[in-house]
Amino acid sequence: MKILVTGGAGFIASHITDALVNEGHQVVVLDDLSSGFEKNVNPKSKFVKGNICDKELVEKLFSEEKFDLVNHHAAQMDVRRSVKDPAFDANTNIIGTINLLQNAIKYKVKKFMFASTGGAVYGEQIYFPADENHPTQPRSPYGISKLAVEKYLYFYNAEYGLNYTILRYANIYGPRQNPFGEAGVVAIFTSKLLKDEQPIINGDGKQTRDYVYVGDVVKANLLTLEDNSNDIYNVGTGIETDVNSLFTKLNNILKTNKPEKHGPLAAGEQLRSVITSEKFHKKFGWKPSKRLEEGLKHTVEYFRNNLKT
């Protein structure tokens, strides 16, 4: 297939691009490098620098390349920035995606895959872990924008027959995660500890997340490439880990002895988030292969070899 991967210079989508290329697909990467890095782009893919909101550029790309499938990961992904600037978040995550969808219809793309969020769309959970039927009550503009795109995909399928798969990710970590933004506590803590700097834990550190390794997320994308059931799947481990415990695990792996230091709780941050992937497991046989400690060791090793201090 010929596949457009948006955000393919970023953390998650660059790993997905690698896997797609290895499977023999033709891949075009669209990324504006606002948070990704060109060094992450697979050399066997075609790289186009540009923003998904650029109507002229996106239409030219779709008209020339004739994609079979779009794998959409480009996004404004910072919850705190979405709280400070909801309009920017909506313009990137909603209007930018609609730009892609309009061209997908016009140029007869067969399927649209969307990276949603299994934490932010559910909001403060009523039960744990959350399945796909859990009420969606996002507490941040970021979560709202991701949920809005899910609804647009339902519309584009009903109105135009565009097939889709929505993957609601838990908190993804692993090699290539950007430690310089606000997203990705594993990368932020790891980079600071390697530089002998003091990480700051937001709030009391008892807030929990479901940490899933990037390699397992890649497998989830490959498994659903040809799934045309127009469905939503959680992709997570079903295991809660609080931030204090995560900090301790990284401290132990790196053999650093930094104390826990706490700062204010971030605006829009959920207190508990954990999802079940039972539906996905039953249909595709997928389950996470990396335990947290093992995945953290791989991640630490990557940063040790690649982080510029």
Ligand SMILES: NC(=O)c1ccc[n+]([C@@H]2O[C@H](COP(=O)([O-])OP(=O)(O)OC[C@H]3O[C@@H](n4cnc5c(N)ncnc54)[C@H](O)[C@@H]3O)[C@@H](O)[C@H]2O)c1
Contents of the next structure:
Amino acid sequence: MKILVTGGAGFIASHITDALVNEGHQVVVLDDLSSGFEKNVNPKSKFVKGNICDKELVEKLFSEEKFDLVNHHAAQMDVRRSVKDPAFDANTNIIGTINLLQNAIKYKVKKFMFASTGGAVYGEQIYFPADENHPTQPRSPYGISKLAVEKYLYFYNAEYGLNYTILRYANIYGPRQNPFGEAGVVAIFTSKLLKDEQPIINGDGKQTRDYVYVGDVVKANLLTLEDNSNDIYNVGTGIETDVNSLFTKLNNILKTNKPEKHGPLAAGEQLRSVITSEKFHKKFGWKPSKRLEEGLKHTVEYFRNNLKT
Ligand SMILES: NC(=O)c1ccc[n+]([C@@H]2O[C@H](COP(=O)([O-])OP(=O)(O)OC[C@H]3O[C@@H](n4cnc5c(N)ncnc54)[C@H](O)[C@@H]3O)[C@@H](O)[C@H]2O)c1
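Structure of the form predicted in complex with the named molecule, please, following the form predicted on its own?
Entire complex below, previous chain first.
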């Protein structure tokens, strides 16, 4: 297949690109390098540096390449930034996506895959773990923009027959996650500990997340490549881990012995977040294969070898 991967210089989609290339697909990566890195882009893919909001560039790309499928991972994904600057978030995550969707229709793309979030779209959960029918009450503009795109996909399917798969990811961690941003607590803590710096835990550290290894997310994308159910699937482990325990696990793996240090809770940050992937498991047989400790060890190893101080 000829596949457009947006955000393919970033953490998750660079791994997806690698897997798609390995499976023999032709991949074009579109990324503006705002948080991704050109070194992450698979050398066997074609790299186009550009913004998904750039109407001229995106139309030219679609008209020339004739994609079968779009795998859309490019996004403004900083929850705090979305709170401070909701218009920027909406412009990238909603208007930018509409730009891709309009071209997908015009140039007869068969399917659109979308990286949504199983944290921010549910908001503070009413029950645990959340399934796909849990009420969606985003507590941040980021969650709102992701949910809005889900609704647009429903519309584009109903109106134009564009097939889609929406994967609502839990908290993903692993090699290549950017340790310099505000998001990605595993990458941030690991890089700080490796540099002998003190990580700051937001709030009391009792907020929980569902941590899923990036390799398992890649498998979820491969499994749904040909899926035309036009549906939404949670991709998580169903296991809740609080930030303090995560910090302890990393401290132990790295043998760093740093004390816990706490700062203020960030705006828009949720308290408890954990999702079930029962529906995804039943339909596709997907299960997370890496336990957290094992995934953390791989991630630490990666950062040990790749972090430039
Ligand atoms: N990391 C997680 O835990 C997580 C959880 C749920 C959903 N997601 C979603 O997965 C996707 C990828 O996240 P990630 O963790 O790999 O982040 P990332 O920041 O590493 O990747 C995003 C990529 O998109 C690019 N990008 C951003 N804005 C762009 C634009 N306007 N035009 C073109 N490219 C642009 C960035 O340069 C970057 O390479 C995002 O859509 C995110 O919302 C991530």
